[in-house]
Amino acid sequence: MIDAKTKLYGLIGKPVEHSLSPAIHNALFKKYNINAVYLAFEVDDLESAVKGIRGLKISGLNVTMPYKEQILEFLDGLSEEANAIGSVNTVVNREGKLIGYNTDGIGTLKALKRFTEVEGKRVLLLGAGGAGKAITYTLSRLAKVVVLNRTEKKAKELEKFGVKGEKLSKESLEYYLSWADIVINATSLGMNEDKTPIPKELLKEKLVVFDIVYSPLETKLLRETRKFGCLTIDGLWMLIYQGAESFRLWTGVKPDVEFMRKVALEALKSERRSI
């Protein structure tokens, strides 16, 4: 029941609309008998919705794109983590002060440990942006990462991190897929659409893949590597990992990761339905 005590969270980015962690933030205070709501709002001035968050005293927050980067500079302390990687996906408010984190990284790495090992695997990462970078690095510190992005110049930008950045062309693509033992698309190729970073015939036996994308469920990229006998991961698990990590923050609270993906699969479903 929502009254004068209920504390108040949310998502910031432009759009918002399509976003689950409504559904599955709201679904976890309700199982965990926590008097709070999180709600997604759509910000066209950053710097006003922050002035906002703090005059509202928003307990916590979400943020996607396009201001993971851009919200730093307003912004009273980072994590470790966010101000390595430049980036923030979750904000905590701490006494008045906003603190910044990243939770895509550990996202992803809980997502994949789920389903295979990851200490000394080779990793090939495909894209440089925002959830590249926390899954670089998060990933370099376990793992042998080399990344491939379209410009190469933002691949190399993360060799800071002891990995090895090169261009994204048909023939770094199909060496490193000879060499890696883990796949990581990182892009947005694919996301509701029926394409694919890798071509059909690079494609390669017993690799694990794993897409970030999680709209289609099931993208080209894991469709065509399963056929391949390969082991894929789809992206829900890592937007459920990562926000599994945010709810932590705020809660104290070690939310059920399968309740999560099942509130995250109805609210797929349902949404489908209204489309």
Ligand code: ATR
The other form holds:
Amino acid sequence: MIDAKTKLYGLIGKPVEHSLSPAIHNALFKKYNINAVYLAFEVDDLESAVKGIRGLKISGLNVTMPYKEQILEFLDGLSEEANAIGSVNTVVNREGKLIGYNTDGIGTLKALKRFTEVEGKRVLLLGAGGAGKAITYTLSRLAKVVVLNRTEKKAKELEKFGVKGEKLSKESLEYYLSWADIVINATSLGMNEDKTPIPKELLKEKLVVFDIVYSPLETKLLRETRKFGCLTIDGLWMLIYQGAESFRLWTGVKPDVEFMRKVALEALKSERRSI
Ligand code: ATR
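Alright, leaving the form predicted on its own aside, put up the form predicted together with the named molecule.
And the full complex, kicking off with our chain again.
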């Protein structure tokens, strides 16, 4: 029941209307008997939104596009990884101090670990945008990572994390696909379109393939690599594990990821019905 003690959490970004996070976090609050609600806020003016968060003592937030980097200057402190990555997807209000975290990297790592060993493995990461950067930071600490990106400069910038960065091309793909144990697509290619970053003729068997795109749930990349005999992991697992880390930072509760996935799948189904 919502009463005078109910705490408020939310998501800020633009657009936010298709987000699965409200469904997931509200279901978790109910499951764990936490007196809180989670809402999606479409924000036009970030600075005034952050003032509002302070003014209304909102307890915690997720941050999504286009504010993950812009929000840094308005916060009071950053976790080590948010500082290194320069991007925040979770804010915790600790007695009036807004502290920024980034759970994208750890979310990806935990999702991967659910299906495969990661330590010491050779990881080919496609994409050096916001998500690619967070994933590089986290995985570079325990695996061998090569990043390929359409814009070479952004791949090279990630070399500061001790990885190799190169331009994404047919040649580089071919070379590193023979090298890799795990391939992660952190480009937006394949999102709501039947396109894949890996041409069929370059596919290799025995790869673990993780696509962080979750719409559609089975992207062209996952469909083709699954048919080729690869172990495939969909992007909903990344969304769930990064959300689980946010929830833990806010409440101290380590949530049930199976339950979160069930809620997210239901929400995806009803979202499709409503479009
Ligand atoms: P996110 O926060 O989801 O990572 P982003 O920061 O906009 O989003 O990054 C998008 C990533 O997808 C980038 O690596 C981008 O490559 P560029 O750095 O060259 O822009 C990549 N990307 C998007 N469309 C692509 C395409 N058609 N082919 C290859 N890479 C693409």
